[in-house]
Amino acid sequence: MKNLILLLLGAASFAIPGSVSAQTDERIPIIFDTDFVMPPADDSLALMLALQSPEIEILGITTVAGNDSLERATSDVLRMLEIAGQPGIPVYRGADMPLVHEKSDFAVRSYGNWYSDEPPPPPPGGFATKQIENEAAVSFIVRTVLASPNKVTLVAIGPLTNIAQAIRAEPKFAENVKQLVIMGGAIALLPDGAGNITPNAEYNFWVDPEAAHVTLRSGIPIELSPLNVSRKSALTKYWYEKMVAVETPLTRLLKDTMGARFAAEPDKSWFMYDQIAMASLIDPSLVTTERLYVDVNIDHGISYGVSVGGRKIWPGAELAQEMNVQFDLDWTRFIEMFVARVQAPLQGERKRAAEE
């Protein structure tokens, strides 16, 4: 009897490793807006973290062109949900091109395939049997937010095209969003503020500067996770090997898609971008922020897509909004939490076991 009591107590106190609030019934309802590509892309690792976090309830996933085409983002995320054991999460197809930004020779020569309409390559394990929802992403986003005023958080880790279209589609939308977590931008005022696609522009904002401009000026409470904080990360072979030391469907996928990278360049490290934005919603104490006014340049010149942050309003940015801007990271706590989460038993399997 004593052993049975101890066993029951242990089961009752079980929490996903690194859990912040798994002991409560409170979960953060989110819409996950993503230019998804399978690992080693950062969107996929951010989704793994969200799927494996009991603090998070994913109401739906909306796809957008960015890292690659909309077709690939949609195809890959459908397959990821199957691998992660959560095929019940609905996926909605979003914008296949930015609001204004057109394909250019520079875009073709540089990173990304956002302008493409080519058929997507098969994801690991082949195309998903899970199907896309019939409803469009913007319709789903607006409908879900208005149905639960000030309850839904948007996590946007690609170009902000879907979010800007939702803002424009419904005048009451912005005022009813609880919070918007964005991975995007690079703030020169803070350390590590250079761009990663042009000298001063960050990729997500550069792909659709007009969408970023609309979104940042919308009045939605924003937590901005720019390149500044991403550059405080360093995914090395050491952390990769710790990650895949436990065999799960997620770590097998990481091993299959990232193993060659670390074998070929064992001394190199990679930044983590979207993963930090997602983690900061789960545990805000992982990041250090400063309140800044942030705006985006939409002039079609050398500073197209550049985000600018200031402690006070400056000429030309009179409509800029104040927001939290991340600039530092508790790297060790973050990566330890990430490793623990992807190694844990699949949340989808645990949910089904509990229901049975």
Ligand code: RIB
Given for the second form:
Amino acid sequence: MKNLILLLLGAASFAIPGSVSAQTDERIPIIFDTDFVMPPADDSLALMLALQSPEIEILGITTVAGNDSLERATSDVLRMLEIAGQPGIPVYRGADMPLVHEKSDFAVRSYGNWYSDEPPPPPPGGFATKQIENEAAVSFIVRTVLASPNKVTLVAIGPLTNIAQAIRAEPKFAENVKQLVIMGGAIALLPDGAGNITPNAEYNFWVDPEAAHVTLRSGIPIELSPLNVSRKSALTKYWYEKMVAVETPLTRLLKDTMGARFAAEPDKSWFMYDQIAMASLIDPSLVTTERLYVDVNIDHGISYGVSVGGRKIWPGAELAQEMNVQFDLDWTRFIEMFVARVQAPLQGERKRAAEE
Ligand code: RIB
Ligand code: CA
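Could you give the coordinates for the form predicted in complex with the ligand, as opposed to the form predicted alone above?
All chains and molecules follow, beginning with the one already shown.
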């Protein structure tokens, strides 16, 4: 009887609200590459979505300097896995600096802390007891992709330093990646295409333009989620309150880390950059895309890190690659799926119950 109940519990884990596909063996194996910071940062909300989605199998998480230092990304993500009840997912330490881009006065004055060598602050609940793996991120990424040719999808929601290093490290790597979903760039050709760190550059591409340049030209099939589509989202107090209306370890974390912000600025809203990129892999029908050639400027001038998209190749962009570029979002379906999954019982606990 106990086994029957646990079996039913296991089956129920694949029928949570917002579910688009239902079978264990249909899960999409991913490597989640992130400049992670605890909520309210978008990377952590994107990871919550991935952890709570039965369509996704996270093979490993690789960290990179971006929103904050590599050490902060790593210690925060280890703790998040404990809170989410999935401490078995391995975490690999990645690049602590961009390939070429150096710390500057502009970087220090502007958003982000990628260059910082300050020790990371303790995450909510204190530093994790879970440890990082004894293998570098690039080695894990290359090894995992080559072990399962054309099966592994990379979800990259920070600067592309780790991905570019993997491309450079192993000539057979790029041709064996199934797909690469990137949150990055801003496309002036499409509506809402301004930058968010310089007038035309998006933050992730601007932190490591050379890595974005290598990655976008690599031949890997790319689904690009630029600022154009991020700007179709607005995380408001209304949706925050819906999310935290149910009590779970994840919604408790959201309350602790986001509650004060919504109380202080009840009319403000936030873009859901990385969450949209992650959601588009779970349910591609949430976004509208156009095939464009996209390249990244690596001249150290006023357009450093700017992504340029065109419908045809233009002079200077002969090596640009065609990719899917997201520019519109079914906001209501997306946010309803996001809220339902974040507030659902922890998937880690349901999986463990099913396996017992
Ligand atoms: O420009 C938005 C991107 O920059 C997101 O990935 C966010 O996490 C920040 O890193
Ligand atoms: Ca990010």
